[in-house]
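In structure tokens, one chain follows: the form predicted on its own.
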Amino acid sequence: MCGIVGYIGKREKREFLLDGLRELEYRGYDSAGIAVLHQNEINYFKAGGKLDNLIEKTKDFRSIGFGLGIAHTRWATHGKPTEINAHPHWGEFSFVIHNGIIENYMEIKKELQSEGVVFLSQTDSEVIVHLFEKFISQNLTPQIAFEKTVQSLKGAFAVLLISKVASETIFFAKNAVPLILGKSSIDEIFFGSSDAPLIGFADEVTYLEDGTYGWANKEEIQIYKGSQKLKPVFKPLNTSKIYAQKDGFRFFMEKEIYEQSAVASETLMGRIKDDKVFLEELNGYDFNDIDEIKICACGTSYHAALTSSYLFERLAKIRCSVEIASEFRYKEPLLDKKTLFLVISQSGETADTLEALKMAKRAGLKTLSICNVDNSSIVRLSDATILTRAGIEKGVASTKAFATQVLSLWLLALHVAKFNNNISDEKCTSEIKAIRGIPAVLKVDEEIHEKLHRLSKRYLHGHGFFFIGRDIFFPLALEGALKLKEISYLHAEGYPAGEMKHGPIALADSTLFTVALMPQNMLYDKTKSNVEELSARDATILAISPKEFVLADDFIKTQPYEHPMSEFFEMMVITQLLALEISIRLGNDVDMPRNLAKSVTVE
């Protein structure tokens, strides 16, 4: 998720940016920039990379006095991570930074170049800067062209704007990614995509709400929604780092959960339109002589590839098989031209997945990656690469990497349906509609959220927990197990439901706590009586469920949702949280559980 720091006063600059980006460095970045506006002059520096390759490249650049500045951390969702597409992006005498995807930056990109507009990233934001120029030239005041310019973004955004038309101004402007704007008593104005590069420096906060825009300079802050002028209500900040970062959470983890339904927005934005699914890194790829997907990934990243494999079989109409990457190594697969190979993995590092996929490239096969880590090994060798944008991930259990995993694979099966002709117009449309609604199904329930915290001090004993599901609840079945063994330390397994009568019910008894995903657009009926299979034998039972069912010792009711994968990824979130309480009822440390890594580069 990328970085934004801003500043208007007499502090110097660069230090104050480059310190401020460096508080923003836990959101992941892979290039980082900085404009300073002073005495009407723009000094900009960029560089790929990590910070400190920007604080060598600014080591002698000073700005003493009354002057502003912007800073950014740009994490790759269009064009690589270049140079030339870090930010500031510049026009002729402005500059700009941006966190967010402007959904319709080819059709903006396309009229500027009409009119003779050079560009030079590859990147949506930079249509921004060109945009406002254009403006400029049609003789508006800058607030006007600033405002005519955010009118004309769809998208998620958090911008700020510099140029030397207005130079004592930063506009600013905010939808559907955090941006805060500061003051101190000394007449200093603040900017950050979070709290932690201003703790220290401002006195007062406002956080901007979704659809407002406007300026500030040191003679007034000016903020707007449409028409509407607002009056911003500021509030004092918080003094510590740690909590600025985490938001106000407990763990990195309980905020990464929080954070789902908005990096979801982001893993859609512009890969739906107009009812069509548009995967803009698939331009070109020929699944004509695919029959068959085969998939490859470990841990978290095979249960996403679990849950795949029955959307692609079941839209798509291609078979589909998934293997555990380090299995996959040593039993001489056979291979075949016509597999689609996919391999899947939060880092784009993970070892047994990257050869894997070597072993596919050798073998003459097309090759496909899922990855949240643009220009990593995995990305860099495969032949296309979807981008799940879910950015850093701190907390070494997967939350929202999984989530945005299936989504972006969801996608991956429409586009194969239609591009194969297996899917009607009618089912695409039902799909499409269920995929949009994702963001909010992910928003976190918080009478949910206090009911699982305050169930959770029963589930502290006992020898171990049986997740269990149908279907695609069958792969989040060994997902919630996983979690939950991960950060509790409690021994818990995920099964399909219909095999608790093959064996592990012989298990049950009082102490053995049964987590039962209940979907009623699944086979519910078939999995309401394997859980009764199991009290019957007298096992406590946690059931998730929007059909309230009277053997349940707890129960957690769900929405009634029309589409399965709703019901998905809402019981994904209980399961989560589920774990989250339990573990911290232990007193574990969320984040860091033992022995495990964020990134397995090793076998």
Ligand code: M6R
The other form holds:
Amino acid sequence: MCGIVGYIGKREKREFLLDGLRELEYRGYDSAGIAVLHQNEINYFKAGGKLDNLIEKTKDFRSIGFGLGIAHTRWATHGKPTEINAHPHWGEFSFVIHNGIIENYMEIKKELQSEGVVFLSQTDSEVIVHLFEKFISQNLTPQIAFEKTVQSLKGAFAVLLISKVASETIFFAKNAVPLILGKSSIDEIFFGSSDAPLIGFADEVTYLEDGTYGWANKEEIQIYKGSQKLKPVFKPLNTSKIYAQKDGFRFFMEKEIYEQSAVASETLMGRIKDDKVFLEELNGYDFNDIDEIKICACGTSYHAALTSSYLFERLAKIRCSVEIASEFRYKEPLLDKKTLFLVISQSGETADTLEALKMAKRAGLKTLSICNVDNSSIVRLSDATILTRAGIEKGVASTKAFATQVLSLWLLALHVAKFNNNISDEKCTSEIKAIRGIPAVLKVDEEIHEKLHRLSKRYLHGHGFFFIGRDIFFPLALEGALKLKEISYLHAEGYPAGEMKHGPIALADSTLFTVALMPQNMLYDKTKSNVEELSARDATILAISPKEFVLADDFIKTQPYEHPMSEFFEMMVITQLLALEISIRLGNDVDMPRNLAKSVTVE
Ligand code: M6R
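Counterpart to the form predicted on its own, namely the form predicted in complex with the ligand:
Once more the chain from above appears, this time first in line as the rest of the complex follows.
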């Protein structure tokens, strides 16, 4: 995900901006750039790949004395991760950096092109700087020109713009993407897409509201919402770097759970248009000769795979089998060239998954990967990759990576369904409507979080947990149990609800905790009967459902969504928070649980 840093003051600009970008590296990026305005001259530098490339390019550049600068790390969405697509983008006399997506950029771009403007990049962001300069050429003041520019944009954006026409000012705008403005006692002004680059420099900060824009220079900071001038509320900035990186959350895992809504929007960005799925990565990828999909993965990624197997068969009407990569490798599998081999991995480096992929390649199968890390071994080896765009996941227990894997797989199932003409337009439209709603579903409900915090104290003992569910809620039960055992070290199992009576029900007593996933849109009555069977044997039931359930010992009421996948994502967040709260109560290191590593590069 992109990062933004901005500065006005006397400090050496290059060093401050590059250090700031370093603080944002954890978000993930594939190119970077800076622009510095000093004595009415603008110097700019861009580089593809790691920040070290930009550091090398700028090593002889210094900017001493009063001036201003903007800096950006880019995670490609519109246009490839090339140097020309890196930010800042420029016009004749102005430079811009932007996070987010300009939904109406095509319209604006066409209009500007028809007026003779030449675009250098493939990005949506470049329209901002040309639009600003167009308004300047109409003799508007820089402030009005910027205001009109912002009013023309639709979508999500955090924008910083500098221009020779206002050589002491940074113009800014914020909508649905974070942007923070800070100041220090020595008349410096700072911008950041999170607190991290500002720690140790800014004394106080204001978290800009959605729909705001304005400008800052050493004389004034003006912030507007519509035509209304706002009085910014500045708060002291915490001085701990780690606290800042966690945005005030207790653990990275908690922060990552709360980030899921935003990263789901990133996953979807540019991939749905006019009720159709567009997976640019699969242009030219032919599914005609494919009659089966085989998926290989480990851990949480395996659970995403299992979830998607229901979607591939149900939506795309294509056979789908799923295997744990470490099992697949040694079973001497029979592989058929009509099988598409799909691997799923957050890190792209998991040894077993990588080796399974190599086996499939050797057998001549078509391959595809779902991955969160561009340029990882799995990405490099696959014929094509759908990047999940979750940003760097620091917590060992995977949360936002899982959410974005499932979302990407859902898009892929619809893409295959459409390719093979196996889905009606009406069905496709209703699926896309549900997909569009997922970022909202993933917003954490603070009341539910608080309730789980309170409930968690009742679940610290006992002889184990069963998470149960049916259909797609079975892999979710597996994932809920894995989350809990990874970070709480309590025994937990995921089970198909209908399978309990074939053995595990023998364990039922009051100290067996059952987390029952009871969605209203997926086999509710069947699941309910299975839960009743457990309740009759005195198991303690935590029911998660939109429907009241009288036999529940504890109950988390969910939203009455109409689509099972919406219920899936809401329940996913609840099971993640349950694991988190239990683990925190037990005093465990949530982000670095014992015996586990984030990337498992040994078999
Ligand atoms: O990077 P990968 O997705 O390939 O990793 C696979 C598993 O190691 C991983 O999902 C693991 O199970 C997580 N710790 C789960 O939270």
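We call the rigid core whatever largest set of C-alpha positions still superposes within 1.5 Å between the two forms. Since we're looking at a predicted model, the values are computed, not measured. Residue numbers count along the first chain shown, from 1.
After superposing the rigid core, the C-alpha of residue 461 moves by less than 2 Å between the two forms. Core-superposed comparison between the two forms: CA of residue 415 displaced by less than 2 Å.
Superposition of the core reveals a Cα shift of less than 2 Å for residue 358 between the two forms.
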